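What follows is a single chain, given as structure tokens, in the form predicted on its own.
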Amino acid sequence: MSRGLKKSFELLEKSRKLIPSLTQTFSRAAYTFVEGAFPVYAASAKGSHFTDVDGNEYIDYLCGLGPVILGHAYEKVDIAIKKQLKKGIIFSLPHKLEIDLSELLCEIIPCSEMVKFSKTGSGAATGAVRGARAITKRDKIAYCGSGGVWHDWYAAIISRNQGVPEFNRDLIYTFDYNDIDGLEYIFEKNPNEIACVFMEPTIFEKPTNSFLQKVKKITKQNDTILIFDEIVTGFRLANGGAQEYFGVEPDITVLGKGMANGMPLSAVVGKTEYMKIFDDVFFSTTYAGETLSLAASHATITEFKEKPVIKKMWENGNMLIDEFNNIAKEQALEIALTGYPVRMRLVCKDTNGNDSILMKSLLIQEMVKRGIFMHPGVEYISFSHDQEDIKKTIDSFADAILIIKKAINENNFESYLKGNPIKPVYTVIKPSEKANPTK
């Protein structure tokens, strides 16, 4: 049972001299595990598998933080990107596949009529708000979601916010997930003032009382941009992403993750009424028209087209939910997966209904010990993961529970732990608006 991590120890001390947090995107980052019992460096890739730099070889829950949906090394994709690649990468014109995708986009999520690319989902994201606000002539935006959004505008109310101007905090006002009266007093105490509902039309929790119908009216009624944040559910509830699967079209929506499969490229996308803004809105970047990512892109959504990709990943994440939370049950311990079987949340709470980060550090360790990778917080299947992957994972579920078990009877999480606990990349500081504080 025991993986030697060797070469991924030696690799992280020579990180901490080059690499400031670390590695590139702070979610990766070794501390956001068990930093001393998890692998640290990945080496190659295939499937839903992968393999770290010391030779161990894991089932893959996070696909690449959401972005690897078909799979790792899927081979119709890497056909495309080495089609492409004997053709040239990025031209002093504009490339014929900068039509043929949004052409597809078009025909695939109900509310694109006109594309715009990029390269990052945070990218994407501040040029949809910037041409909100060029459209309304506002400034101020309504935000309900799980973050993800790396510019000034989000930035200003987490707790790594150095760098960004103290005014972006007070552009921004968030609101909880069905919570419709927070978004009413949202607009009540900024009357003709905000610029867009900037928000993930899901992200664990299923919208109740036909909540976001009742947040298109609400923008309709205040001439204000909705828009959908489908960074994550783009390309994994349906083949349309949530406006799709809920019957909600939004006015603009962002796209990333898993448009590419991996590779580097998110789009903005809406109704031509709006996107027509982008002829003013400066949103340019030499690299949007890289047509490696767009010839991904076109080879992944074609997969969706033609196979059944959204139906086998809900079914195995049916499986894997279902069978993962009947041991926690058998167990009696407050231990599930919640949310989508698309895009799962991993729950550990103690005898007393709290988040356990010491409970949620043991378990992912000792899964990790046998051979799959989670991770503290979201969970993500892809089309490649099979009934096999399944099983296994519910057998080193079933076997590591029982160390859980033997932790909370000793009442010792830390004799078990063999690294540091878990910790959180941010917090948010700025609390979410509440028509009625006392409820």
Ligand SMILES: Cc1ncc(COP(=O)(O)O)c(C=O)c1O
Contents of the next structure:
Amino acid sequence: MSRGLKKSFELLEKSRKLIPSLTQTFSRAAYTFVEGAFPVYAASAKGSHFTDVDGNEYIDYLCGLGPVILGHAYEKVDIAIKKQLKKGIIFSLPHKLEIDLSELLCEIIPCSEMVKFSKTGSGAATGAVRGARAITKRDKIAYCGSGGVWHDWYAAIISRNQGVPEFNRDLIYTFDYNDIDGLEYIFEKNPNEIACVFMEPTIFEKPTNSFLQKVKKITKQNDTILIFDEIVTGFRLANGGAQEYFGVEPDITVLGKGMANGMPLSAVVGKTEYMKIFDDVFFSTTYAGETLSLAASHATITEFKEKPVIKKMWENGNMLIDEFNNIAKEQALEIALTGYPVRMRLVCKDTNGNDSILMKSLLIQEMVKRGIFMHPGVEYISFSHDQEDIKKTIDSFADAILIIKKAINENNFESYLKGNPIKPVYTVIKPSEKANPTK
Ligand SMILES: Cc1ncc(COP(=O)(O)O)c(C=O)c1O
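Which structure goes with the form predicted together with this ligand, now that we have seen the form predicted on its own?
Then the entire complex follows, led off by the chain already shown.
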């Protein structure tokens, strides 16, 4: 039974005076959910569930924006952190854990021969791009991905780009997933100028027509570095990430999120011939070798090796997708979970086939009321989600969809929506004609 959201809203009011944008991470801000109908502050979490400050419990399909891959407060990881905590957090010299974890990563990630740690995905991505620029002595980047990299080189091409020097925009050329012609065009127009192809090996769409193999071939032909952003796909698609799943090895990979089950850690890994550049390239930060995160990551990856983590996540995700999509079909509504069972996208379309913000807002509102916390864009599953969670989610969806039907039949979403419709964090702005002639 709901205990209301009073404390959440009180804290939200306090934060308006103290915290710009109300949060440290835009994607967690109240306005990215249905503000007014959604909890705003979390208090604690265990396994696949979290509890908000008012004491309401939810099945968590955002998993801390992706990093919580084994589950919240996962015992083996927490024990490793506590054990290390007793010995110290960060030292005046490197710590052996840097070597132990690097060995583990080289064992499990196909392209990994050397490892450089950092703290955020954006930091690792920026380090990798800097490395590629240094290796090739070129500045331009061909990019394909969902974003999420907040440092200047990518932030230049999104709507929230204030403060980012404009020249960065002229250095990024975007291409669409599965659009090999688009990538070829970029190389044709910028001969010997592209430092790297930086891409997510997959987002929600599956590669077709040997797309990834062709990308790799083009990078080789042009002496360009292929960087996979596996910050989300790493430790999700397979133990060795998308490169293992699809059998295509990049030159360099960036990892983050799931690698330490929520502790702040990221890494650039890759072939020795490329990674050696970091002997000289300035990619260095005080906290990169902080040992609680390294210990957490070591315990997390060991669990991946010892338990069928990936298998269970795929199975439960598949069950969720199948049953969820069946219910939507029965109700003849264009609502679906698409993508991969381990990284799903929630799609809600109106009768004209257009994305419906109102329908999606109402759906996630009705789900959260029933104790199911869903994100408007992406849903993650963890090793701790079990069949009971899936069943409860399905039962809740079967209920919630009836409200959506009513709203559609009455052509009146507004009266059912108890808060503001969801707002995107940013949109990708079209790079200038000069910067991106393919668009
Ligand atoms: C694909 C991808 N790359 C990079 C990042 C950046 O990671 P971080 O937020 O840790 O800087 C994100 C974050 O959402 C992401 O989804």
